[in-house]
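A single chain comes next, written as structure tokens; it is the form predicted on its own.
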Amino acid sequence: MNQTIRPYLSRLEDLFSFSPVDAQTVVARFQEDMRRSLDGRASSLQMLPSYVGRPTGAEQGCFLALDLGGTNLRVLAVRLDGRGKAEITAVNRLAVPESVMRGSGEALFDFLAEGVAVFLEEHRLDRKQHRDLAFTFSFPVAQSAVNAGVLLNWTKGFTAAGVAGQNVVALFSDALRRKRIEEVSVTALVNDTVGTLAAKSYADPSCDMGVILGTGTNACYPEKNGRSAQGRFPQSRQEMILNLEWGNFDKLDANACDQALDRITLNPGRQRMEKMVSGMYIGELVRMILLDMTDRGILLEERHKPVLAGEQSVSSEHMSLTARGKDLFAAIGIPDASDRDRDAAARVCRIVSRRSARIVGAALAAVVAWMDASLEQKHTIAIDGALFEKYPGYPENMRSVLEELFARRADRISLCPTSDGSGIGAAIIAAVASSGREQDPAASRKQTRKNR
């Protein structure tokens, strides 16, 4: 490596630091947000209440769970038996067409109750059995019960009409009506974050956390009833999972590259957190440090530029490719680097992908601390993404700022991957929230009219 790129990426270490004091700093930061978020004041943290709680490990039977994720379609059972295990036992995979993602909304419904028309008949299942069913429903949703949730605006390609602004729950229900499925009824809808929580903490009572950390990042934990002032606990409840919805916290510390990336994205000043960790971004960041690069004359040649000049064209795929041995030029089309350029590029996705990693195990500090300033207990996270499960050295990473700011209690934490809380986890949501007692009144009662 020439004495060019070194004082250059010695600058790049120096600007991606992220130390035990600035995790300090963080950790303060972000339970400060945490506070004002419960006591009803303007914070970056939105502490959403799902309206469930944790669940005990004894529910059992068979629950079903719709996935809309985006241009895919599940529909799953799954079996609880009560000790804690959770078996999927039926599962079908449909593609959403375009002429329904962009149609009208009642369209989309029926779609979706169709599937479940589907599902019911392939598997057999008897339709004179009444079964709960979970709606994973990943778009912007304010929700005001377990079972209902308003529809703030589409993302991922959906423009379906007459949806937004709409209680997606009763739209749902409705569409099952027309089809005559009297024997499903939604009972939850589930975010994915909550869900990643309840497929581990069905078989772990320890599990206080659930974290996605792939293309996008999100977390959410059981807070304790009477620490908010805001009455997010309209139930008589010792705890409510609350989704953080942490890609927005704003009290980390930009650099030069974070604001330069910031200022091309579609929401600029919005999810600051989620720019300088999630899968979606660390590859645009690395993008724009080897073009600057490139455009100094300190790395590749000037006709590989058109390469780095697309947008997108690095990914937090390519930047894992790297941190076992392989090419990260090649990957995405420069398949003639210099051994000093590869090299160069390995070293930039280290810093950048160690910050990521770094600033979240601040903000999973933070969370354990809020929940348990001492760490007495222990504390399983579960956590679902590509970031954590397929990044050589990330979870180390992760952990090294636990042990930091811990020490020995460190240890009493554990980061667990998760899968499926779309599907399992949801399904266990279902199961929780199946007595009723978490169900909209509102909602119940329309059913109830519905079904006379």
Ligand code: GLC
Second form
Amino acid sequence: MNQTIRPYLSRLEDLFSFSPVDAQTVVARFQEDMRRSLDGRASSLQMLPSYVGRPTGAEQGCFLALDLGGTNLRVLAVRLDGRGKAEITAVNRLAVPESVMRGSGEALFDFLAEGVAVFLEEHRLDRKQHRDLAFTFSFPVAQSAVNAGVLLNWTKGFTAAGVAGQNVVALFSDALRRKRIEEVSVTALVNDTVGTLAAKSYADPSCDMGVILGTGTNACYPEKNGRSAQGRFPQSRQEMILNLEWGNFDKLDANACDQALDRITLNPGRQRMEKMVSGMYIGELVRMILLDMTDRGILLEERHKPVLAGEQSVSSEHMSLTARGKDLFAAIGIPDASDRDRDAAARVCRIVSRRSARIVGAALAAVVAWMDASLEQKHTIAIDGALFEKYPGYPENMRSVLEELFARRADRISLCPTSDGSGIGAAIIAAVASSGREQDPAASRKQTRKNR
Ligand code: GLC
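Given the form predicted on its own, state the structure of the form predicted in complex with the named molecule.
The next block holds the full complex; its first chain is the one shown before.
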């Protein structure tokens, strides 16, 4: 590596360092924000009630699930056998076009309802049979019941107009009726983190946290009744799963690259942790750094700039290629980069992804220690998302923070890849909810009338 790249990269290394001391500070700040939120004071963490506790494994039945959380929509049929086993019996997947993500709310919900209509038809489901649907809607929602909740604000590049401030179950139910789908009722509204926790804890009672590390990042955990969640949720149950919306945590030290990225996003000032961690943003951080290096004349050549100038031209999948020894530049349309350039890009990816994983490790530690300060018990953390599953070295970087913070007791934390929280997990939540206790009374009344 030549003389000019070397000092640049070591400065970058410093800028993106996240030391063991930083991790300790973050744990304290994170728990302080958890406490503030539960006490009803201003906080960057939302701790949103889900109106359900963890499943027992005995939940059973057949459910539809609709999963909207990023650039793909999935419609699924799920069967739960009541003995901790679950299977997906049918699934359709379709891309959500950008025009739908950023158009009108009505068009977005019509798109979802159309997805259900096509699914019912393609899989020849009996249109006379009543079906319960679990709606995985992975955005910050203030729920008032397991099947009702108001979107607080969009994240992950969605901006569909007229949805924030509205009950998304009502908007979706209206769209189903517009499509003449009368037999489907939305009985549960589920965040993907909650679905992930449910999917794992259905068969493993030691699971007490659900984490998403994909396009966005977030986590949930079961809060015990009796802790000081004054007035935040009904106290009549043993525990309630709370959605932390940790992507919005804002007590991390953001560097100049983070500030520059935040300025070009659709939601500046918000989702600050998500912008340092998740798949949707870390590729952008790398792209902006590589572009800056090219601007300074220490990487690539002038003619390569247009590729790097295009927003989203580097993704976290591209970054993970470098960890497998592949060429990031070839993957983004620059086939003639020198070995020196490739090595520099691989190092930039390592610096950015390592910080991402270490921040997640610290946030995760904060939540585990909140539940069990001296780590007396075993904790299984259900984790879904490509960063955790497909980025070589990412889980190890998360673990290194747990070991720094908890020493040998870190062994009590298992990080478990868990897929299909948004499908199977959501169906489990619908089954938990079908006891009827957690339902929005208005929605259940409507339902009862219809079923007569
Ligand atoms: C974003 C959403 C959150 C979701 C996460 C992972 O942070 O706000 O609700 O859980 O992405 O999909």
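Only the largest set of C-alpha atoms that superpose within 1.5 Å between the two forms is called the rigid core. This is a predicted model, so every value here is computed, not measured. Residue numbers count along the first chain shown, from 1.
Superposed on the core, the two forms differ at residue 67: its CA moves 2 Å or more between these two forms.
With the core held fixed between these two forms, residue 302 has its Cα displaced by under 2 Å. Here residue 339 does not count as shifted, since its C-alpha moves by less than 2 Å between these two forms after the core is aligned.
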